[in-house]
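Have a look below at one chain only, the form predicted alone, in structure tokens format.
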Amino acid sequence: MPVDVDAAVISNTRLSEDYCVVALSAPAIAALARPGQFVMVKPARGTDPLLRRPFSIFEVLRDKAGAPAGISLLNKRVGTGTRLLYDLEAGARVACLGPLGRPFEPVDPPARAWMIAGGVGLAPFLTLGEALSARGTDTTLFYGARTASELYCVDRFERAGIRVFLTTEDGGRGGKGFVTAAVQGQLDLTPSGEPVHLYACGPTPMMRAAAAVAASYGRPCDVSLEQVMGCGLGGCYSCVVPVWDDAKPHFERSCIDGPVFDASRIAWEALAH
């Protein structure tokens, strides 16, 4: 069951003029969190913003004894709620409900895991990468952005023993082009019988492309959808996702049935609109 806490801000590390990592003291949430789950956050009292906003759990923070002590959130300043979160200082309080949602399921060796992140879609992958590394699963992060200045926290993944493959659309760092093209290129070099499980999160066109690549190479792919959510508990139906079951389309709530979905079940053309 999720817990609702009034979490103290431990630190706010500003990565750029728009991105930051906010660390929250929330041991009860940290103890329950699984890779890919999220929290609903409200960074200020009052009615602006009125509702909480969903954030993937970026890190599970631990104390010196290794016990869960808190979580961190990777935030991009794009609106009122994210601006307030960006402006927080240590000691501020944040209403935080979680963990919520269907998590990723880490694969075991001999399967390999390829995580595909675009922009702020990096957020759910540090916890997943750590869980995969703990299982001994060979893990690679394919991380793409428009420019080199929009690639963040790469060192945190490398310290976790995760191989990192970077791409930028302008060629400023790593390979030039879309991150899904890099994944396709690596699949071209991978024997067809070798098990590789794909995980993707980022802009909808990127995830749709990742799903198409996975399908064309016969590889399973899970995606973490970044839907707008009003409650995070399934009551408002603001986060519905079009999916296929038995050749019939219907809607599921991403806050309960997701945010992690089998990419082959998503009705991508309907979601894009």
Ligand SMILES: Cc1cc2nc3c(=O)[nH]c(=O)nc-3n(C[C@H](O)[C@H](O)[C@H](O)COP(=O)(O)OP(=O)(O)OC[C@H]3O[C@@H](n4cnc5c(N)ncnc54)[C@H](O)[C@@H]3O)c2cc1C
Second form
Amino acid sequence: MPVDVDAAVISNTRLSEDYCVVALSAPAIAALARPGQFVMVKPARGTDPLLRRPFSIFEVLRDKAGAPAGISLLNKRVGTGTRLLYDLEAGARVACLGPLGRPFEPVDPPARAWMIAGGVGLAPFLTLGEALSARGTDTTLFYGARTASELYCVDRFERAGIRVFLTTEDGGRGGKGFVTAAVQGQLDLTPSGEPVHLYACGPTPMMRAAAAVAASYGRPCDVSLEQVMGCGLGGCYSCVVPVWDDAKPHFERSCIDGPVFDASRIAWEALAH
Amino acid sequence: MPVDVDAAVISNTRLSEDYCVVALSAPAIAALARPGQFVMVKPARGTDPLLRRPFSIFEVLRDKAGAPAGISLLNKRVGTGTRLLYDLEAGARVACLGPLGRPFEPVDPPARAWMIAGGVGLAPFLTLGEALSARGTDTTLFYGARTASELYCVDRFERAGIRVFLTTEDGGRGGKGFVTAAVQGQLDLTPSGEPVHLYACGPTPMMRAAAAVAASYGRPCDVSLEQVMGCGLGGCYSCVVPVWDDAKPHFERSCIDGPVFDASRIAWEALAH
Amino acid sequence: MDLSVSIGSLRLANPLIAASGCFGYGVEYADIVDLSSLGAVAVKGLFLAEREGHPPPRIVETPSGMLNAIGLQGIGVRRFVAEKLPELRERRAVVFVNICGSTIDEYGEIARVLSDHEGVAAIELNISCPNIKEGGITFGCSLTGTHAVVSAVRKVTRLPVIPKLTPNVTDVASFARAAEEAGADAVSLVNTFLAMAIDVHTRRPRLSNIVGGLSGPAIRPIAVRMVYECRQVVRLPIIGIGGIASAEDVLEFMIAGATAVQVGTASFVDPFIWTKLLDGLRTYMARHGIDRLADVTGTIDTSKREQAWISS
Amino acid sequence: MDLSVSIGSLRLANPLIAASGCFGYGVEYADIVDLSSLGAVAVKGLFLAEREGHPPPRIVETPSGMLNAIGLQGIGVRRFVAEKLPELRERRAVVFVNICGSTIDEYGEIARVLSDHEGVAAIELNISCPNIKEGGITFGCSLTGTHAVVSAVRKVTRLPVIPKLTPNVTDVASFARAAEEAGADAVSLVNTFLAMAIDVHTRRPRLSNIVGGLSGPAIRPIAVRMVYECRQVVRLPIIGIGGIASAEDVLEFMIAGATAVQVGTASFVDPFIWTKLLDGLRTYMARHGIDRLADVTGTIDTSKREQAWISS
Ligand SMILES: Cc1cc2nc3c(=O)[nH]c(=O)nc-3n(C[C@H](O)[C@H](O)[C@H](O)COP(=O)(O)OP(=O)(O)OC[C@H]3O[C@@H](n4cnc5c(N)ncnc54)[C@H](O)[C@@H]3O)c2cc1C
Ligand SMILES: Cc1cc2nc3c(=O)[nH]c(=O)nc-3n(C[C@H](O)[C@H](O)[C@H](O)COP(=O)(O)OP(=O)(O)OC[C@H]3O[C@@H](n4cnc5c(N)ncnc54)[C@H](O)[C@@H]3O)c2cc1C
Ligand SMILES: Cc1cc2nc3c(=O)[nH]c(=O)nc-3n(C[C@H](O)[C@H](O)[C@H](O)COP(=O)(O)O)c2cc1C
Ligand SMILES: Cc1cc2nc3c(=O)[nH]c(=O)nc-3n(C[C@H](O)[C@H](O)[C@H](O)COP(=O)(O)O)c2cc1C
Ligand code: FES
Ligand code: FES
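Moving from the form predicted alone, what structure would you give for the form predicted together with this ligand?
Full complex below, order starting with the chain above.
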């Protein structure tokens, strides 16, 4: 059951001109959050902008006693709302509703987990990676960006015991090319008898490629889709994605039926972008 | 010629729960400002709220060399825009257009100047008082509020060599009752041959009373009217006040034909509020 | 304090109704909103058959508003009564079913299905959805069409019939009158304003459907005017809709002439808005010494046009 | 880069026109805006006679918009040509005179007065002011009225005649067509939306005139849709109006089908907006390799309704 918290900004760490990590005091949300869930944040009071924006829960913050105290968001500036979040200073308050949506289900050993992140699609994987590590699942993050300077928080994952495999489109750091090509390369090296579960989040073309790779190698794959959302609660039907339902195409609400979907259910050829 | 300055907030001094003095870096406006002129301030970026708000120039701020460096506003919280100004922190920026409007004309000795302020109507009188003092005009401020705690910046006027006469409705400080009654009392004590020029700014009923007192004692009186303004430049005709024009009633734009008007021209019975 | 209001024979605990299309089938919100605490819940517009609606993008934000072109995705009235209505009854929600047909017969058919089931409090006739080609707004933009749909549904049901009017007309009050003459129990207004937004870089519409409906605070002043206009012309209860986001907004509509109101877009922004609105209404009643909120309806004071002294 | 656009025989240096009623008589802005740098200046609506307009309050802010009920205070057309026109000519402003009549004859009479004077570039027929009872919108809300006013003015002047349409109608495109058939050279749209706001504590309207016209960014999506609709139906140049506040907004209207645009409310917020808009248009043209801005008009791409794969 989601709650709406008038959350104080604990800190706002600018990672670059575009990226920042906003830490919010929100114990009630932190206590309930599961990997891959999201929150709806109102970037400013008043009607400009009017609607809330969806953000993955990047970290669950804990107090000294280990109790959940807040969450952080990995925010990428792309428009009005994300700019307002980027500009937030500690002490400011933002309304934050969550946790929302269908979470990732972490797999157990002996299955291995491969998380595939493109750009800000990194956001849901820290909590997932920690959950996987906690249950002893061997976990790798494949993380791609355009250039080396657009790779963030890698150490944060390494500290969580997650193997990290980087790619950049220009080859500036890690493997050169798309992250999904790297995944495919690794799958080539992996005996088909060894269970590997893929999780992907990033730009739609990347997720589509990940889904295709997963399908052709017969690997299960969960994707976290990014649709424009009006309410986050199933009320408005704005956030739909096309899925196959008994071989019939059907629109499902990504805010409550997702954002995490089994990649094989998505009708990729019909997905926006 | 007014200019539009993206002014940095130098400081924001809260005087109470409702009042503050916002100091803005705006040399170009400060250099041109005359007593009684105003600026149009955009309380926030974006469209909420949409329009600028008019504010009297409270102080002209000078740098160490005495050059005009900025202005301050005496802001009273009454709604959305004034609340946003109240909440501004140093370093923030607000668009500020000015100086605008017809200024007060300071009288010269031997005429004496009596400034009559009600509430936030105090705002235009510091610059006027300083201009009057500078030309050696004997200047008194009659300043009324509901209670003692709602009287602000009195020392600021005293330091400028202005005699201050306070009233409160509850008698908590200074004379008890309305400020216009105090003015009337002083006029009773003043020989009619001694020239006194009245200047009034405050709630409409107060200004109307001041105008009536001035008329019955045959004293000239200028008032600074507060109308809702859309543009501040004569473009929209929203800010009109009813004036007598050759004994015919007529609407004049208070942003360019005012906000300062000869009180005897105003058709008070038709003025809003 | 009495917050209840009456829509014909129907008594609502308070004037707040969740607007159709903005609250799913109600059940989505059952965990976070006590459905029985609302005046009523208007569920998402239903056709007889299931529909998939328009492809995304289905919404886009605009200044103080949003456009939507959902295209009435829905499970159809039969699945609704089978799958959703039982839970709504269990939660003691007062259910307004918003219905849409491609033909007059379809409206009648849906109304008949609904009348056969317990738990439907009223039928709201969506003759004003700007996002679909067939039916709906075709009726809502013609006086005879409006009259015909209302009459047809009136004939087949005893449930209160509440046509929902479109603001995309020259004279909305004449539509309210047509609805009244055809036997409606109330009118809801307004639905969304037909509008569009274009991405100037791709030069393509921002909605897959090209045009969509504008809702949210942006439209409130127009909607209030329309309620006020209808109030002059009909005696029917009016349900005011459009951009309501605060208790003051609720009161503005009521003072203009609304008996009840619906809240849509603002409940996206704040799904917990309902208790805040109720609190705000109670505060207002206390401040102004009002015992029965219903007494506020239509009390706009236009008597004194102050200073009508200079003739315009 | 060529920013010029043509309205019939009239060539404007750029598509930006100061909207009527939002820029006084132009002369008020002469000190801060180079009037000759604007495509044109539409001066405040003029009747034949002087008018005092409505008592204040005349405006009230609403979400991303404002209501106005100025009531066409003005100096009348004769004083205008005597007192304002000379300075406007001196400043080399392209002057659109916005006119309003209580009768068709009055429109003709004003047009005749204006045609006798040098320095008027076009006549904009205000048949859409929502704030006055007599004339104006009465014509603008009827197809025959619109046709009659345009025809009457067409007969008495060689100046371009540009009726300004109201959005308060069911089918604005039919009004554009009526204007075209009556010989108009272009149409302006939209004027303001009839709207109102109520102070819930006093229960009185916030405007002395009770109702007023909604303008500003709030209405932009509706206005863009109306321009788009008219573009399908008429060949006349369209002057798009409603909530324009940025170069992207200008482009949105042009892509939807406008040849030029007017900016009103946003120029209250930023009187120096004109150079910013021109800069923004140039940046866009450079980015997209556009030489002639006029080529943008009507280039909306509705060809590919992506994923029309699931039928609605
Ligand atoms: C479940 C979910 C989780 C997300 N998690 C994160 C996250 O952790 N960090 C992060 O930075 N972003 C995340 N996003 C994307 C984020 O919500 C959008 O970037 C944001 O809403 C854009 O708001 P804006 O006001 O800055 O952009 P706007 O000014 O509204 O639009 C700018 C551009 O962004 C596009 N856009 C707007 N909303 C969305 C959206 N919901 N999804 C994709 N594109 C959009 C617009 O079409 C436009 O092109 C997530 C989205 C979803 C659905
Ligand atoms: C020439 C001039 C000089 C002014 N100088 C000052 C000043 O120095 N300090 C100061 O605090 N205020 C001053 N005001 C008043 C100030 O402009 C208003 O208080 C302000 O615009 C209210 O904005 P808001 O968003 O807070 O209120 P809103 O939320 O817009 O409205 C709140 C209430 O204030 C009323 N109101 C709104 N605008 C005005 C207005 N222009 N005049 C009177 N009442 C209004 C509304 O009717 C409403 O009842 C001045 C006004 C004028 C015309
Ligand atoms: C996403 C969305 C979907 C809607 N769906 C419907 C609908 O199915 N039936 C209907 O009558 N109105 C529908 N509406 C209109 C609303 O019920 C309401 O009339 C309108 O949004 C104005 O109210 P608001 O400004 O409070 O949102 C929808 C509105 C939105 C925003
Ligand atoms: C204060 C004000 C006065 C107006 N006066 C007139 C007028 O005299 N004649 C006219 O045709 N339109 C008038 N309008 C309408 C504008 O010209 C324009 O059509 C409308 O405001 C929408 O544009 P905007 O959103 O850019 O303001 C007026 C608008 C405002 C806000
Ligand atoms: S965002 Fe509203 S239904 Fe998903
Ligand atoms: S505020 Fe616009 S004319 Fe005075």
